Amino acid sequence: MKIEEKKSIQDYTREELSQLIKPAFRAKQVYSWLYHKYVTSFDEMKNLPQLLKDELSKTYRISPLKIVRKEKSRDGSIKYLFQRDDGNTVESVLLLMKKKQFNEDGSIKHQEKYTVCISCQVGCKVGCSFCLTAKSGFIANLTAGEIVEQIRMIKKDNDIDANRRLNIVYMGMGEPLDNLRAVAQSSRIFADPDGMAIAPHRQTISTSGLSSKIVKLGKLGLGVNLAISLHAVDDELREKLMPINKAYNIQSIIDAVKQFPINDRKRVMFEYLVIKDVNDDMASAKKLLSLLNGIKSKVNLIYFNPYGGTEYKRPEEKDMKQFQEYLTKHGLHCTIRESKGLDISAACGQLRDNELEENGV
């Protein structure tokens, strides 16, 4: 069997592998190989009869990608693309949240906290203008392996302990709710406690507004954080920016969050991107909050980074914090996200954008 022909063993939740695995504990085994070790192959396995490892190795691969690029900002954010075995390439940014710190006598006080956005798909069908991503348009859906392995490569990269938990975004290139099925069961894969136990809660979807896969979402009772990349408060404009708009308007959007099971610690987050120019007036923010009257949210304001060849601009921060201050001001929870990156290829897709261009493509 050719090795692209294997399946992935990180397609598989760990109830899934105890089926497939006999004995069943040795699922168990497995699942602390991959996640808690990171090996790259079944013959490091070292408690697994040799037996049980020639079959996993005829069967199963474990590495389905491979990096070939990363860049390193002067920030400790390290940007990631990876490459699929048909040569297509994705993008995954590992966020310094905070660094580490010490104690007076040199102990560790905190660890450092992380932040991790993933790609879901080669390209996008949403076709944002905005967007560096939409230029490829839409090339192939990432297996739940292919999403799993980015973080499980990127913990091994930074020798990040199993232990050590982090946050994940589905915020890279792609729209998670057009791969829905591939999501999902990797949100399942990261939060087993055998895994990387990384729970539902820090877990969070990032969707352009899909309503009625919102709905769906909603129903898979997974546990995940929800957040909307909203970017306009009017269908004229939300449609020149995101033209998916015509399919699922924001009023289908707002029911659809209505409809999202939220506990009471949480809230739907709303995504922002602030353009100059474009939608970064008092008037919007006006109706921003007008629109989210009722919704139990919050609203992340995020400075659009710019690249080459976009009509758009990166926001003045005094209009960013004018935006901020008047929605804060009437109880609408709003922060700025943190620019990352800036001194490295920031925009989502622009790593991968540069690669292709070096190679002619």
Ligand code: SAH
The other form holds:
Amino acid sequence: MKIEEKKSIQDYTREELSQLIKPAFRAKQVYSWLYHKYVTSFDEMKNLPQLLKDELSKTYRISPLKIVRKEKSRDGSIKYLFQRDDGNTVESVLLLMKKKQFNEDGSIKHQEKYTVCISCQVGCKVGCSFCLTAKSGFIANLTAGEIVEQIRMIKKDNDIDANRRLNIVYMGMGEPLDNLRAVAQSSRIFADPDGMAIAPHRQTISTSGLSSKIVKLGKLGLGVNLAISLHAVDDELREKLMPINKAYNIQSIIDAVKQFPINDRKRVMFEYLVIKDVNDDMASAKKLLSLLNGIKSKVNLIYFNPYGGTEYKRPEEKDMKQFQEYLTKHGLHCTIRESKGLDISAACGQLRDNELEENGV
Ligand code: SAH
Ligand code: SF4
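Can I get the form predicted in complex with this ligand as well, since the one above is the form predicted alone?
To see the whole picture, the full complex is given below, headed by that same chain.
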């Protein structure tokens, strides 16, 4: 068997592994090596019998992705470019939400807070006109193991302790609900208390609004948070920005969201990418408010991040503020997404694009 043909051990939940590895308690040990110590070979799993280590390395692999590029931003965010076996690359970003702070006596006031933004596909079928990922079309679905590996490698690379709490957002490259099986599997693997123990309420799945799949995701009962990339409040504009709107219009998304089980302490996040002179007007803010009426929601306004060749422009700060103030004044939770990592290639898809250009692709 060639190495590429082996399945990654990270494709499996602990329950599945305990069916495959006997005696079953060994699965828990393997999980601990993988997700607490971030090992990259079976040989490092010191408390396993040699026979089992040999067997495992014959059957499975551990490193389905390799880090091919890393960019650090001044605010501490780090953008990673990972490569698969087939040579294709995907991005993930480690966002430092809060720096570690000390009290005057040297004791720790609060620990760092991390969020990791991960990818689930190479390219994307949805084809949004503002998105760089869409430009390459759809290339491949990532496996659950490849999704899991992004977090595992980033934790290893930054020496992030296994117990350090961290949030995950499926907001990198690709449409999570178009690869629902692998995404759901990765979510279960992340949540396992014997593994990374990233509780479902710390995971957010962002979608361009595949309404039927939103309902399906809700029925899976994973307990994850939902984010909807809305970006426009009327169907005509939304179709221009996001062709998927022809299949699933705004009302169908709102209806699907209303059926989605939401954690008592949480709200559905509506992402609104603000583009200058396209959707930054007050009439849109007004319509957004009425659309979300009756939904436990919050709005995240995102600055459009321009790149070479796009016709769209970054909005004015004053228009962003005005938009936000209108919504907050009327009782809607509304934040403006901090431009984390703006000095690196900020929005997802942009690091990969730089790499392709440099390689003349
Ligand atoms: N496909 C899913 C998952 C995230 S897509 C979705 O669309 O929800 C990646 C995120 O990057 C989306 O929130 C999208 O709005 C945002 N994005 C894409 N292009 C951008 C750009 N040029 N500037 C800022 N954000 C962008
Ligand atoms: Fe795909 Fe999301 Fe980009 Fe739209 S914004 S093309 S859904 S990755």
